[in-house]
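One chain follows as structure tokens, the form predicted on its own.
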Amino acid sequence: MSDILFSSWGGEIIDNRGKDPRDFESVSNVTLPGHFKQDQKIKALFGWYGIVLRSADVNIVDLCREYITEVQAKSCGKCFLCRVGTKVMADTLTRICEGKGSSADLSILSRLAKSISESSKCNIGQSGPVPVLHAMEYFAEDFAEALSSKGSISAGTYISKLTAPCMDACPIHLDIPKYVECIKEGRFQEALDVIRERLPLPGVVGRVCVRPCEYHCRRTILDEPVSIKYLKRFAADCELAGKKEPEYRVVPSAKKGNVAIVGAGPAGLTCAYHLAQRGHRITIYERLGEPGGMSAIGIPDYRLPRHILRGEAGQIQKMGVTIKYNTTVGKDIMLSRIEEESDAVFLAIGAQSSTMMRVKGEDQGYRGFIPGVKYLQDINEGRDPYPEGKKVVVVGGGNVAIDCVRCSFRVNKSDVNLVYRRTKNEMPADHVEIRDAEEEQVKFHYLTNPTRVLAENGKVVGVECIRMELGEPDDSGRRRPVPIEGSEFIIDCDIVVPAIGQSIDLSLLEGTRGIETTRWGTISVNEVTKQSKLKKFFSGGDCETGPGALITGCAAGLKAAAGIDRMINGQPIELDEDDCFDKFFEAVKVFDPTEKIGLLGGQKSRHLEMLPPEIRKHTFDEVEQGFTAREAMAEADRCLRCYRVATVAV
């Protein structure tokens, strides 16, 4: 950035004050967006890494006052110096801004800021005073002016936000440090209450989440991330073990409406949960005979036991939500009729169709050729998709492909192969799932791509493949696989399962005008509010983004519920402050993997105990055993409580 007057972000000092703008030194280690909201220009940032100043009319002393007041308000209070010291700092800066300060105040501020930063046990105290110390060092004349003038300083316009790297990375922005700390202190039900403020499916997500939070855990820089996913599961399992019924607080909106939701998957259930908490009347239309959508038919029981999914959906139904099962919208009931009967409609259908491989023979209807979604659905409904077949080749590198190969052993297939056109390093599947499949003796064929399905008498007998090598990166950033001429070979098999991708069946939109779709075959909506061009319709989850993570669908359901509630109550549907901070933090980056933390590591993550591979590969029983209370509390104790405050001057 070349429009910054001053930056101390990350300890790199760039000072362009007094220079001709043409001679400004560029700031490269942080990106400060131009606007917060559309009509709010960003003039400065005070945060955990320092100061970024764009406009000369920001009063640094007043900005210090606002920022440290926010830090004090967010302090947990467990460190005496942080609790009391930040209060003294805030009071001192307020006194200076009122024209009542003295030169002794600067010494007090400096000593307290250093002491708090050095003695605090968590990151809010460690990083909180940093920009104040930078301000006192590099803007000393501003403090001197404030003390000598004895005049009051007009308060600026500021917006502040508490965040943490894990919270920011979580699509639904759970307050992870808070619920982890509750577990550390043995307050298990309180931890679950914190999770349920935003997420109604803690037992589900605690088993199958892809853990974006853990990849942004600062503990990773020292040794290994906190096992956040497993701690979420632990909190949910505690409630089940105690046979407790959750208590949900309903705070009715001023105006309540009838809302229809199409799809009882993670997005639909989360949307229903939050709308029910606001007192709206909810009806969900689900084509299957049970809740969960693709998470029910696409995730095997050994990873996600069906009773967990049904139980958490059942709790949402107890809030007054009606689910009409075995009802296909567009067939059993038309979307146009649902529109007429509802004040709002949330479309949350999953990716139920498999993508074609575009190889010879796949469209011939051969017995033993079974698309991945169909293969998993049959198995999850208790059927062997093709009992006479025993040798399986699954094509693909995502989690669906891994589920397909791991399920194959569990329906008595003796020879199980996975074909993937890139290397293991490029596989999009969860590395934990890949490891588990390897332990269960799935045969992996990397840098291999199918070219032809072989059949005799209408039955699959093999698949012809070709060796690949990696060329230049493609649009995904991964190196493009290129066929090696003359390297064809055959894998004998009687089942071929393509699992290279999924698509959305949007036939339910027929007869409904005004809902736009994208060139990728998804529903076009505002990515933040989830509202379509047809204002009564909202959409989220797979049918908006394409096949995605379960937690991303839950986050979409939360966003849609907020937009639907606003629409029913005649309020504008626009980006709120939290939405704007989401975009802001995308630019600024909350997690820095190169950060020097200055703490000792060496405490590895605790992992769940699993059934041995030779046993688990033949059972659909849950293969991972949850944490004990002692294990959960010890793992939670590894959390560095990485809260940090950002204050933006606009």
Given for the second form:
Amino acid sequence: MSDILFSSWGGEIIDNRGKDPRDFESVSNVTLPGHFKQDQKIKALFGWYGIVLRSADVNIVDLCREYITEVQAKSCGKCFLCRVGTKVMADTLTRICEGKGSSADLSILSRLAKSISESSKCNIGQSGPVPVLHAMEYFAEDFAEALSSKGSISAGTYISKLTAPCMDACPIHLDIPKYVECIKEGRFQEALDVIRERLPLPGVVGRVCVRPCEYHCRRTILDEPVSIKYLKRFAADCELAGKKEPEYRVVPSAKKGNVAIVGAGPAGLTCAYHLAQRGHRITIYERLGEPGGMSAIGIPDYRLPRHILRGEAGQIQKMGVTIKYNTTVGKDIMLSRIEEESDAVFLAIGAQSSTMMRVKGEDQGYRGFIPGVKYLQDINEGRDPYPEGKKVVVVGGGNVAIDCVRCSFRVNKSDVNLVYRRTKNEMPADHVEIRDAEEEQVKFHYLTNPTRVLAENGKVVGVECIRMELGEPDDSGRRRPVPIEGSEFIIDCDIVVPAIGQSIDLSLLEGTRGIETTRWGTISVNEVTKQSKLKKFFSGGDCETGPGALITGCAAGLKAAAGIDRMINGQPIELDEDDCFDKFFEAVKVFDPTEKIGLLGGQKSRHLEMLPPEIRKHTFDEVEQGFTAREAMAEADRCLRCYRVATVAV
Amino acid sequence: MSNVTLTIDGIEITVSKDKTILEAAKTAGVRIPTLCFHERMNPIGSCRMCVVEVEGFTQPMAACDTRVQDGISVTTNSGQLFRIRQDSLKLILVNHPLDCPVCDKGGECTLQDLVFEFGIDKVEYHAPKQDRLSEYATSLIRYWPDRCIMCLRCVTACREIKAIGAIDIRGDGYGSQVVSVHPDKCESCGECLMVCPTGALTENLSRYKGRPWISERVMTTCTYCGCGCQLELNVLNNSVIGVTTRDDAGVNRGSLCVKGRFGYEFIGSDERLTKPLIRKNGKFQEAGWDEALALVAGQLSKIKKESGPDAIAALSSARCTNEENYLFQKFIRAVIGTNNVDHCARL
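We have the form predicted on its own; now please give the form predicted in complex with the partner chain.
Below is the entire complex, every chain and molecule, led by the chain shown above.
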């Protein structure tokens, strides 16, 4: 049963006021969570698509005042109507709430609200007056009462936040509209500074991010998303081209501690970066002789040149962070010893063990049977994993599988196949990567699953596969592949590379007590604060979530750094307002792909120049050539700057 | 670039598809009001005066930064557009002082013209006076913070045309303002004041010397270096009271450096030499041109005869035009007969 009194979200009016609660019509296009913080019941939402009202004791006029005051505070000042108009609106509403309003004020409000939303330069002005217009239309009697009462309305309790669809979708919440605008205006260094407020690896992420931001880019509704990833890379490349080094400002916390980080991957490096900026002493223990963790092992040089990764890790080392390479925790040094020496420990060990396919022959130690991560690691360290083999079958549909096939040509494998049990549509790998692999003439076998690894004299000679068809959707929403009986066939090959997933090597936890793990073999921590049951230990990245995106690992590093800093300073580790808004926006979607935007589109995304497939498939040189300054500025100009404010009444 | 055909206020027009609606309208002979738009810069989009309607699209769009598309039908005037344009201007007037009688820009102010065009005789919107810094100024450029409408032409020109970026917008919402973010980078080139559509940036030297429309504008070439920038001397009663530029003239297209823009007061200086001087008995004495030239010619001939042409060296000035410099070196080489010739800009 719905408990929403009124909703105008997205212009769809549901008005339950005066009805029996049993007859309440439900609101289908937005979900208003019950609580903001645990003890804060949400009474109403005022936002870019309208009003959602749950409680009758919210004064709509006062909520309008609060909302427009917030919009005004967040206005960038770059267009007249939003900058001055929202100020006039906020002052007018304040006057009304103080009991000093007149009927002329209402016509000022409605006229300005229309002009501002119809013609502001960006979405903050376009969306800001929307709920006020709804309020004036559907709560006219509340306004009339406020004008006639002559007493002041007591102000409610509200919490507001500025967001944007891209920014909300980004796991680390980069201020994307801001840095894109910097690039548009030619302020490239400032763009990089904006990125570095949260993310220390712009060059890396700018090359390999899975870019949730672009999938939530509002421009997609008009034509195509802004190429945000390439713009990020451009900002990082500019600094490199100028041979400049970033300058970091250290703002030390009151108490500084010793922090150990296990794993120099994206999560570990990001955590180190943020803690170093607060003056903590940090030691990272890294199993490999190289920074980057899975991004060093798993991502080939043609996508992420090694010097970029080393360079950005090097900048973090220059901040005073020590990285002990070739040091395996649990073997070279025990976790208990690290625990004794440190005030906090961040476990960011990644997920690097290959998941078993559960087919016959995979556990026989055949030559030519090489797990995906191992295969990539060998190639990335400059070795051909199995020079004798020439025909490769990679099993899986993720980015690791795609990296394995694309790398194969580059170590002179002549026949490269990818076997995936669903269709191209369900493939989790980045569609751009899939296209690139197709262009390089990888043979894709969709709706195919391996059933047996075939070998002669201890060497792989082929893989038996079975045809699949798609059945009913499973938990992930994707249709479950079902084998077609009797459709078995054999692909001749001498290398089989399973790349269907990775699991976490938890052996370093041996000898410690209190760190819980989940039934999926991941480390169990509070999903927001990243703290484990054993207070001193934090964990994040792939070892917390299972194999995920690089940027998600970085986000975990940032969150853990905040938690660790608070712990060292004796502050409680709890959800802050931003964390609560994260959860809130998960329910109230910031991006609505069905939104109608009444603007002219027709400006397609700019893509990077690429080496031709025939050349690139045999080289580890970087395939994508970055934007020129002119291209970057033109691409940044496509941004609609979709900032928007949400105000929650509690 | 391929072409597209669209209609603007019923006029069908074919333009290249990389054009904006504003550019297409200009080609079609349709005037769309603008305030922040400036031909030499990328569209700024701060004023929203150029909003137009496109059939089938609900949101009015800024013509300056919306590209044309094939088959669209654009309307440049309607009740809605008039209201938006009026509101935009009214919101400027919430703060902009009506000190037109003493403003340097009075008479050639875009804001003044637009307020007149849109018949704004009262403003029903009110907001407290803006508390702005007036630090953005140099000894040559004066900033009037109250008059600034924040169209951001100055900021854009400083960044895009001059690639300096000394000024930028800071602060949020109503409190945002144009400030000097890198005062050390400012060279007082005056690009900002040249593009300012109101009297928010004025030249500090020529205040109260004359209204803009009463001076005569004489197009000439800047004498400071060999670039040959074109400028207009603003002349009143046979004295120069200011320098302006035209966006369509010369290699500079409206830009000047600090010297070209502000270094004109020497023209009317009492200390300026207007007659040749000859040193006689250790003292400079005024002489006529014939006497002075005869002396120089005689001395040069004498030195050449006695010591040969290579005893003579010549140095010319960047203050001369290219043509004058050409003639000078020709004279030294062909008439005097030496290659000992150089130019101060090389030193």
